[in-house]
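Starting off, we have a lone chain in the form predicted on its own, written out as structure tokens.
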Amino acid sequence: MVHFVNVTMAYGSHIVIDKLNLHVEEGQLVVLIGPSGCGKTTTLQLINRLIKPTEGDILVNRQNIKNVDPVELRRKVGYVIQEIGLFPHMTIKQNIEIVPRLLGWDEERKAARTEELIQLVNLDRKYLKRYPSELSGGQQQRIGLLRALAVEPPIILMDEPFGALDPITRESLQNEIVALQKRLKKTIVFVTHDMDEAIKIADRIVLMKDGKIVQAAASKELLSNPANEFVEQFIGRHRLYSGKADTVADVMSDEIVCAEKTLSLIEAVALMRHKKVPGLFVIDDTKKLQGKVSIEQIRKSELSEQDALETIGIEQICPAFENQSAREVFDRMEAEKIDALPVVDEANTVIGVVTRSSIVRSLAEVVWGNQS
């Protein structure tokens, strides 16, 4: 899909990208990452053509980018950046449409197009008449998500898109990419400084140094294979891949305390009971996470016995996902004092459910071995 042929940039004797040999897979999610000044945001620009490269070629889709007119190639190329650049002036519903009105769609589609993707983030259609100001940083974000998939943009280019949120709304739409991008398999190009985040998101990791690429790998063979010491102290030795572990899958037990919303409040009550644990995860006919409720939740009610749980105000919750890592989120767990938290699959049905002592004895088989 992208294809990086022995291209260099320079400015003037300063070489920023040296030769890069470079091949991204369509369909894959692909991280940049390096230390501040490696090149990898001059990577990601010189795609679209904001900027030109001294010497080499740039493929996208076979097609040489330096014989494609810039504006054609930018309106079928999906960009997200830190500062998100929604226009303060218009409503959401016309950021998200900028691109589409550029290309001449008539009002029914645009509108039908903007429907469908505030539900891909879980929106409620009420956010489109509002304007920029009216949202939170992290649906902002979103919003400039929707805008760069607007028109189906067969390549996204993301640029640190989620550097300047506060670490619960960050993990939530690092989740939320993870969700979409198993759904809607688009060619994303991903920099990051954060580690964590390129190993819990990326389908491949390309770690820079110096305008050059000192190894890409998935995750797995980058923990478990560093090229050289560059590699291992950029990793940090804490991450590497230590055989067991490692994701949540690997850690998550099968014995899921879990309740249909329609369950009546004094059979919930019995389960908990019965399973003793101070609540349920509440899910749909399909298994679909719905949230959480709490012993203390339906105590406070005062609702009827027999009214149904979905009544009562279901708590939304941020679920484990089954590749997320292991470590992640027993942090999460330990920093928001959480016991069990369920796991999710890509389409949010619950598969599982992880508790810090699961992972701890997961850990103590690393240290210690399976003595059973």
The other form holds:
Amino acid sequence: MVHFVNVTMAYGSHIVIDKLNLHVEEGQLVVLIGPSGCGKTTTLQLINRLIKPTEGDILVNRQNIKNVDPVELRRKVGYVIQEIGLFPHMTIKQNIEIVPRLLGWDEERKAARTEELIQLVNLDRKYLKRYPSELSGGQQQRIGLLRALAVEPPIILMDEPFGALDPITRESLQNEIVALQKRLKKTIVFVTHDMDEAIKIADRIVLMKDGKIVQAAASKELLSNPANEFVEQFIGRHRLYSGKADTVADVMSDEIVCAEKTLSLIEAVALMRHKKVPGLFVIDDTKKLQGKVSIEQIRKSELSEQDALETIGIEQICPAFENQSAREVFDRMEAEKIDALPVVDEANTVIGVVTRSSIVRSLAEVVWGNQS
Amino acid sequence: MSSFLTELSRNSHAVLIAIGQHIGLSAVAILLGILVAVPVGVLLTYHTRAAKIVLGIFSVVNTIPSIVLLGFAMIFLGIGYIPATIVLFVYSLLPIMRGTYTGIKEVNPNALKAAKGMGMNRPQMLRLVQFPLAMPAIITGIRLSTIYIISWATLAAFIGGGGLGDLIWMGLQSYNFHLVLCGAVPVTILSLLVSFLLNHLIKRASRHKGKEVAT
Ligand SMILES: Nc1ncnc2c1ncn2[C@@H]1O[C@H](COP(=O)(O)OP(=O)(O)OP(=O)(O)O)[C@@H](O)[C@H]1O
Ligand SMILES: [Mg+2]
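Please supply the coordinates for the form predicted together with the partner chain, as a counterpart to the form predicted on its own shown previously.
And the full complex, kicking off with our chain again.
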């Protein structure tokens, strides 16, 4: 629907857009994101010819926009500007109806459309008669959105349309945009600073820096395969998929305290004291899990210090499996008040341990990123 | 006081005629002024350098005492109604031009960006956005001009322009203080009336601004 072919845009010698190639497919919601000044607004304004490229071509609907009357083009492309830009001397109704008015719709059709639109954003009809100065910033922003949607343009450009909204309104409008786009099959190019917003609404995220595209991909792809350090940093480590807490393998630690079953009791007690643990997992000489013994058990037994661990009667335990869901194991540890569970692979070989602290550490990584 | 009223009633016919002439003279000058100064003010917004020059020239013209300009007008254009109107017209231009120019220049650029982005062409932007938003400033300019013109029109009598100035002139020549008042009081009332009316229009044109009202 929108093609950028080798587009360069410069103010004098200052290159703002650098040989940009971008393809926005019909019905897609593409989010442009990047640090301030990277050229997001410029990219949008190139599409509706508010800015002319220094070099290269832009195709909208397979037509080179060089050959399209800019005024005609702009009436077919909805535009929500970064600064809202409602007309202060017009009522809300007149503001919403501006493009229909330019297109010469009759009063009845305009009024019907306005009714439809105002319901879209949960705004009371009584606001229609008011002036923009009588509305809150968030309400004004919603009107700016409706104004862009009024004649149902096939392409809509939105420049940080939810910047000034409270989180709740923002969330509901994000949902609205996604629903709208699914229902009406609009092609939307959406600019934001907010990665969470981008992830939430985008079919495709285009991450820009210094007038160039650093990476353009579906949000899942971007999160699991960031192209470079900059992308990683911009996305925020905590959102990257490397920090997971899905399976036991993700949350276990390899610092397990094990003892071979042939170890003497005196050595076992020394090991527990040294590692500051109240029990040991017992394995055989091929690291197969046998069970566990506790310090209590040893103290109560009448055996001699030199006897082997296996003579004491090892307590059988059900281990966690490395590909089991972390959630399941966590729930079990909670229910049975277990502090630590050995983790085994399919061959019953011990490979690690799940403890409360190993779970907490993994979750912290998911939330705050890998600090190491 | 009573002798003033006596004088007034004795001259009531002449006073009414003078008021009529005065309003006529001022109205023609100010209407011509609006007709010329508003479009010129708009054109100047397209060319900042030209605007500086034109507004500069008129600032100088407007600092020339009106009595001097009237004198020149008499020398070059003769005496009577038409030279008086021309001088007043020239005086009316600057405030209206300046009001229009700054009014349009000061329109919120975001509204213009949006207007352009919505697909308005130049005339539509002017008609639907720039002009309505500049209206309070334009009317403020008109108000300023009108008040000047009404007071300066009294001087027009000096070159035979007629109006309330005639009464003041005659009163001064004959040391008839009450006759002077017969001219001066209606001029003052006229000024106040026009000022009040135009202030009302300014308020209407800026009602979208909510509580903060333009002065
Ligand atoms: N009229 C102009 N003249 C000169 N340089 C400009 C002009 N408009 C924008 N720029 C420059 O172009 C670059 C890109 O600007 P643009 O507005 O596209 O950034 P942006 O990504 O939208 O930033 P933000 O997130 O702050 O809105 C910036 O470096 C800016 O300084
Ligand atoms: Mg921007």
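All values reported here derive from a predicted model rather than from experimental measurement. Residue numbers count along the first chain shown, from 1. In this text, rigid core is short for the largest set of C-alphas that superpose within 1.5 Å between two forms.
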Quiz item: Taking the rigid core as the frame, does Asn323 move its C-alpha by 2 Å or more between these two forms?
Solution: yes
Exercise. Indicate whether Lys182 shows a C-alpha shift of 2 Å or more between these two forms, with the rigid core used for the fit.
Key: yes
Practice problem: Answer yes if the Cα of Pro70 shifts by 2 angstroms or more between these two forms on a rigid-core superposition, and no otherwise. | Solution: no
